[in-house]
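A single chain comes next, written as structure tokens; it is the form predicted on its own.
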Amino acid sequence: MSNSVTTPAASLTELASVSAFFSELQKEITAASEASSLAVLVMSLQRSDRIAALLLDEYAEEVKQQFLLRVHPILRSKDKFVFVNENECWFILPQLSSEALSVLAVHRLLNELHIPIKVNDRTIFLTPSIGIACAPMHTQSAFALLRIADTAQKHAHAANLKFLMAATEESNQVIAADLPELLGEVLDANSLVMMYQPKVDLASRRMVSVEALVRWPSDHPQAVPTNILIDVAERTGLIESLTLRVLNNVMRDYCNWKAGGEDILIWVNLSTRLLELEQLPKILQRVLHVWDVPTSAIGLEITESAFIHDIGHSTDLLFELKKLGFHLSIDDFGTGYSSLAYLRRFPIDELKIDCMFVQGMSSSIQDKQIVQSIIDLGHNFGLPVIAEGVETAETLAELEALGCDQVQGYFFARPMTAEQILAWRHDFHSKPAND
């Protein structure tokens, strides 16, 4: 190992070469498990000095250091790094409690190199894209598991992502080569199913919304996970076509409840290409419009990490929908990279903490320690903090112990459709409340 930094940095470890990089992943691989995980992160820099990088020798070591004097906050002793080349640059993070975590890791380290880095008259700008792979969840070897992060940092580079986690085997088994014609054929076809789950306030133990969830169909041959479904129609440009279906299906399911007397909340997910639209706001209203459906009916869901890409035009998106009167909830919240801005800057109405913290606080101190700070953070702002991903009684437990508002679920409901969704809130309201 070299330690060669004389900045402060020095604390960190670098790997001497791409062999010892191997050599220690490995290691670490067979000493990882599923209450300790290990991350490998892929960052391609795509620096704006790259030419004078590769011709100045003096000059490319200056800013290696300053580089290692950013990352240096982010990195625990016992990470490890190498440089392959001037443009890239691949990270161990070893004994992880939670996968989630080498996300919050990621998300810190773009938020460092987001700032240009100055070298004497030099301005050089930094673009990173990086691919997440861990194990023992993608695989136990290390060079498949470098190879399945290398990939990912290659797809989130191409679709202008900041970064991707790797797809697990069992995803990847189920995308077809021709799965952007299947969804071309299903959104004509409109067969996508709509479902609903509940969310509970753990006060009055009551639902007081729900939460769409689009559906492939189920008599299909071929079976698409959402997420897959989502990525596939953001990748290929259909996912405003995919939007309208769903907001069409939602609005036809809030009349069908509000003719039979019942007024539910409903929360609509917003894709992170789908916020770069500019007639966004028209277009969801143009839709409410047609179904004689107020924006006070509509809760929209954005998820934390689409605030990335341009701070500026979100904050004019929020406050444009905010007008218009939907209800705005910040969706899988602890994740981001610069969490306290928004909430200082955005006009919402909640905050949903990410079921990878929620799912993890029985067992890790660190997940439960996030899910303590956002609910603190959330009070702190005057926001309601929901839950989602609870599954356990001992998770539930836990969450009111902590003052955590609404929860969401396997516990109390999984998703159903609009018709069960009446049937279950007459059970669940039925009981006492301390039941």
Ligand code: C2E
The other form holds:
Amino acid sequence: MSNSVTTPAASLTELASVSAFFSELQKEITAASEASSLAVLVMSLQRSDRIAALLLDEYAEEVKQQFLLRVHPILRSKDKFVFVNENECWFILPQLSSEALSVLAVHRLLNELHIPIKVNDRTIFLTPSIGIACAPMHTQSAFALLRIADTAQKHAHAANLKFLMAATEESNQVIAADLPELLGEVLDANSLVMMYQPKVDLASRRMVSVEALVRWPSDHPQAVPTNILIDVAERTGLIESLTLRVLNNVMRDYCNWKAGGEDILIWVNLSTRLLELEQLPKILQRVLHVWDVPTSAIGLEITESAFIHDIGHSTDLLFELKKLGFHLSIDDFGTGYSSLAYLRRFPIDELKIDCMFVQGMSSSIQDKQIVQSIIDLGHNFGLPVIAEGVETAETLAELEALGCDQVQGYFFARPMTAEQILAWRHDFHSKPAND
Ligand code: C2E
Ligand code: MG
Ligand code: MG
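Could I have the structure of this protein in the form predicted together with this ligand, to go alongside the form predicted on its own above?
Now the complete complex, all chains and molecules, led by this one.
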């Protein structure tokens, strides 16, 4: 079975035993510089009893291989893990510049692992829950660190949370349990910030639109990455209020630009949870109406995995939004259930390749092939294809060679404020290379 799985060249290390894990962990803690942190993750997989009973040895190996395929692209070559048993895996993430990075890694792992895996026509939900503990923040002892992470995992599971960072003595870390309250306060104070990142057309080297990305207020005593902000909003039912705040801020910025003679198409991300909301088209329409903004000024980015649940409903919704005049994009394409059938059915305007594949292109032939096939797929359906997460000139050149239409990423610009965008675009368009 394992022969059928190809892992990327630079991959994290699997340790052979629990004792190897302990000695490695103690070694890393001792070797850590003062400026860096280390995180231990205890991940427990709660597969249903029925499925577990079906898991013959042969399946267990295949499940493990598929699990690893999901995990490998996310973690770094210096990260290490051990399988304690079929349902439990421990990770060491050494040399982190801050503890928050462990939460980011956990978030990405959960995003990947919540998509069920298929083994010989069986659909298996892994349902992971993760406990996190960090050295030196929690302790410097390998054994104690693992015990703290293990307790955090048990608390996460009991509280129905996907992950939990262990509380510190001072208990002033951002932990999953505190965030809903903080988010409620930030929404009440209307202090979320909007940033905009340009989408650049490759043939003309012009900024053709921007994507609106929400940010936690930078002057808040706690720092919260956007991924986690959205996840908490989705899980606490605050996503509707968050989206209304985002939309109103976007409308305000659009109107300010418009007043200065600029008509810039703005793409807004729509959370998966919102798609279940029957009144969604009406809510969107109402906000635009209040600001007197035409629907054609707004694009909606919907992540591909949003369509897994109910294809029929998703199709109806997309048609309704399209009829109202919104532009539609499928975000994070390649991470969900990419299917030719739905592409043919959906009234969409562009495909957006997930940054995971874009960033893997230069080191992985598979990722390059995936990017190539998404571009070809889009073009076969008459859709422009945009690549996100373009950070280097090398990736840009590769994408151009593959026929990609637009790009977005740090190579051209990081997300900026509404004011900065205008100045950036002016500079970008006046560069000789872009004439
Ligand atoms: P997304 O829509 O796929 O957005 C792309 C993410 O990649 C953004 O992260 C962006 O800042 C980041 N990015 C852009 N260029 C590069 C690059 O060159 N390298 C790297 N490493 N990253 C790059 P961000 O802003 O943290 O947003 C994360 C996700 O949160 C977004 O993924 C989107 O799904 C969601 N999100 C952001 N803003 C909103 C919002 O207002 N509403 C909703 N519902 N979701 C949002
Ligand atoms: Mg997006
Ligand atoms: Mg994306």
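Predicted model, so just to flag it, every value in this text is computed and none were measured. In this text, rigid core is short for the largest set of C-alphas that superpose within 1.5 Å between two forms. Numbering follows the first chain given and starts at 1.
Visitor: Aligned on the rigid core, do the two forms place the Cα of Ile365 2 Å or more apart, comparing between the two forms?
Guide: No, shifts by less than 2 Å.
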